[in-house]
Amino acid sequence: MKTVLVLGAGGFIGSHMVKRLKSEGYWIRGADLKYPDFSVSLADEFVVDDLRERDSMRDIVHRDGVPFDEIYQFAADMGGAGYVFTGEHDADIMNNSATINLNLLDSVHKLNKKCGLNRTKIFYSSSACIYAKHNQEDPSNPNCSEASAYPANPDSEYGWEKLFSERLYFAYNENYGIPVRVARFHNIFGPEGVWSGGKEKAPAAICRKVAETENGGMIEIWGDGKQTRSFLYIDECVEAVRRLMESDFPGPVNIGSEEMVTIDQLVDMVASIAGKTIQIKHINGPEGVRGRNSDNALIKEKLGWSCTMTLAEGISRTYSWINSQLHRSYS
């Protein structure tokens, strides 16, 4: 039986990955600061610990002294535009996330030397936020091909940390032979994602606002609503990551949808799914780049993967779940 460690297993993507790997017959250790918020973890063992502590990481990366077959690294300090783009959390975002990645790679390298092995394949979840701001000023024609990452000019410190960590993983691969896989996620959403509290992303925030608003009511949206994004449903993301891990391609590679919409169009889509007429009030607020869309040419070439679920179907599933959560919290 293959063994796997999922870091960030208490979070949105990590908890879904645990479910997928369990269905494939892996023995799983999950690790995070907390358990999943919305479901019971299916991990065979769950360690609640601070991955910023080096000693804790060194204890986690092996099972009775034996390295894991695979490690999935989703643990990070992150959130939506209200958390990432205000500048108020930059130091914590960069320090917390970089420390986790440094601890992980150092611990695996030292364990490999001690055991005389080098078998653990590590997946690192990077982000589309690494892409250059100047290539994303036209909302109708953003350039997010993998090769466009350099010259580097991310629009946030979160993006800079992700770009640094990409290079860190590839440096450990080059110098120490640790097999790595790196993907750049484009706005992953779905059930069991954070939908309130300030760290939620646009699909969850809009679903919550529409669910809370009466038919004919009004919701507030940051910016002019013409900024564009693409959003990928969680099951599609997990499938793409598994294909990358099973392949010989190290990345970095985009994992996202090419179905680009404006934020106003996303609001209209959610309202239609909810059967409501919703008015939009545009207000000042953090909104990030003007346009962003996943360029999937490379992942199609290397992995034969493309997104199969429409945004409307994914939003429908997500709205239904958030609406049920909202009514449960009110009852």
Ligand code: NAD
Contents of the next structure:
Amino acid sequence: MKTVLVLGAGGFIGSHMVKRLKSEGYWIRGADLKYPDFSVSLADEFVVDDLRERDSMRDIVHRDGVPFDEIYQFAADMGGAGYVFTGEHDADIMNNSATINLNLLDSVHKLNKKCGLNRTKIFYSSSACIYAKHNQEDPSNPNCSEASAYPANPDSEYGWEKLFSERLYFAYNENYGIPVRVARFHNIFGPEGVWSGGKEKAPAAICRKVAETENGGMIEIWGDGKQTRSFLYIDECVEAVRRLMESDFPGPVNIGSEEMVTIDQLVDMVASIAGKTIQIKHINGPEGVRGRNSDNALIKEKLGWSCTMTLAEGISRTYSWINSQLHRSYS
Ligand code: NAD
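Return one more block: the form predicted together with the named molecule, after the form predicted alone shown previously.
Let's see the whole complex now, leading with the same chain.
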């Protein structure tokens, strides 16, 4: 039986990945600061620990002294625009996430040396936030091809940490032969993602606001609503990650949808799914870049993967889940 370690298994993507790997018959150890918020983890073993602690990481990366077959690294200090684009959390975001990545690679390298093995394949979740700000100023025509990452100019410190860590994974690959796979996620959403409290991202926040508002009511949106994004449903993300891990292609590669919408269009879509007429009030707030869309040419070429679910279908599933969560919290 293949063994796998999922770091960040208490988070949104990590907890979905655990479910997927379980269905494929893996033995799974999950690790996180916390258990998943919305369901019981299917991991065979779940370690609640702080991965910034080097000793904790050293204990977690092996099972009875034997390295894992695969590691999925999703643990990071992150959130939506209200968390990563205000600048208020930059030092923590950079320090916390970089420390986890440094600890992981150092621990795996030392374990490999001790065991005389080098078999653990590591997946690292980077982000579309690494792309250059100057290529994302035209909302109708952003450039997020993988090759456009350099010369680098991410618009957030979160993006700079991701770019540094991408390079760190590839350096361990070059110098120590550790097999790595790196993907740049573009706005992953779906059920069991955070939907309140300040770390939620645009699709969840809009679903919550629409669900809380009566027909004919008004919701507030940061910016002029003309900023563009694409959003990828969680099951599609997990499938693309699995394909990348099974392939010989190290990346970095975009994992996203090419169905770009403005934020106002996203609100209209959610309202129509909810069967409501909703007015939008545009207010000042952290927005991020003006335009962003996944460029999927490389992933199509290398993995034969493309997104199959429409945004409307993914939003419909997410809206019903958030709506039911909201009603549960009222009752
Ligand atoms: P998430 O916040 O739900 O999950 C991250 C998990 O890491 C959390 O459960 C958190 O508790 C854990 N964590 C943070 N610091 C830790 C520490 N010191 N020790 C142990 N655990 C710690 O985020 P997510 O949406 O599941 O994202 C997973 C990964 O994908 C992250 O690296 C994120 O940066 C990346 N990513 C996500 C998106 C997206 O749209 N969701 C987009 C781009 C990149």
